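Presented below, as structure tokens, is a lone chain in the form predicted alone.
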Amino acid sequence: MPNQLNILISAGPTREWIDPVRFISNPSSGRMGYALATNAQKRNYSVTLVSGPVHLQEPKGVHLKQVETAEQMGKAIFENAKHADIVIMCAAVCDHRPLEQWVQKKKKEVFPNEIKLVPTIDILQELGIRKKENQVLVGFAAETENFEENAKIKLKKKNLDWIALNDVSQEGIGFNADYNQITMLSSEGKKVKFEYSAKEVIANKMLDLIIK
């Protein structure tokens, strides 16, 4: 990989509007995207930021880019994927968004007892199809349950060369935490598990990963 490395990373959670006042998201902060790109901009890396809505200070020499829904996070996304040599996607993109979507505010009396809910568009598959030659692709799988067997099937399904995997069932990491635990596996069958740590501390040793 060349020296100067080209990195694009998401972060945040993505909203998706039911009218100007109520919508669809998770309880995703930031903290865990922006703590990789802060240590990519130390590295002296060309660090690109794509970000839902979060309230975290913009990190230092990173080329941040605001975003809102799923749909605004892909287009963000795919115009930065060309030039990167790196791409990370930590986002939570929402997975659907209303079918409808009101101008104004649907009052409580109308409100209905159904909303249909329609895909957003899967921005990490577009990715692994996209993917350039010696470009790395890096998903995130937060789970629940059956971990490592829905990671593995994320991982092949959508062309990755890592996914980082973290049980957001637990209290105290994942979402909306400081603090993260989290098992990186590869498409090579790598598996390296990072303890219970500071996003901070994850990041470095995320990044060591990746790029070696």
The other form holds:
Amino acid sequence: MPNQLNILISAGPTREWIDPVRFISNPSSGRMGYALATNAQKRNYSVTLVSGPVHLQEPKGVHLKQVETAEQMGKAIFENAKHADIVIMCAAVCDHRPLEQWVQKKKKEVFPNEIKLVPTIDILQELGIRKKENQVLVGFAAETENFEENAKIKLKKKNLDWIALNDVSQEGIGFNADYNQITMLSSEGKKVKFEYSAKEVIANKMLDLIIK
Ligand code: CTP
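Switching from the form predicted alone: structure of the form predicted together with cytidine-5'-triphosphate?
Time for the whole complex; same chain goes first.
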């Protein structure tokens, strides 16, 4: 690893607009990604944070790029990934967007009972295809069942070096919480469990492990 590491982190949810007043999204707070960015900055790395809409303070000394949609997030990530030694996709990217996006607010009397959705780009999977030599690629797996099995499938399918397995079925950890409980799985078969702790503590342990 070079001395001055370039690290690219994504955080928060994306918003996929239906019309000017309605969107599809998820409860991600962005706290895990922001904790990773803050920790990496304290280590004097060059940090780029691509963030969906969140209610968090901008971390000091970090290049912050604010985006809304999965498409915008993908564009910002691909631009910056070319120069990154480490990429951590922590964002909860919406997997679908409405096929149609109405320019005017859809009045309730004519609002359809069904909205046709189409898949968004899988940013992490594309990063796995474009991975540079020596680049470390880290993803998250937000799961509610078959935890390790599902995480291992994502690790392989997306060509990752590490995946952070996140149980999002319980209240108080993972999504929209201050605490997290993560199991790190590597492409080389390593398994490291971080007990229930504040996201800042988890961020520190994660970076220690990834950089080792
Ligand atoms: N991810 C991404 N682009 C997407 C969806 C997910 O880059 N369109 C990334 C996330 O940032 C995360 C990883 O892929 O690092 C896994 O996301 P997750 O939501 O757990 O899984 P999905 O791949 O979306 O699959 P599923 O919803 O079927 O569990």
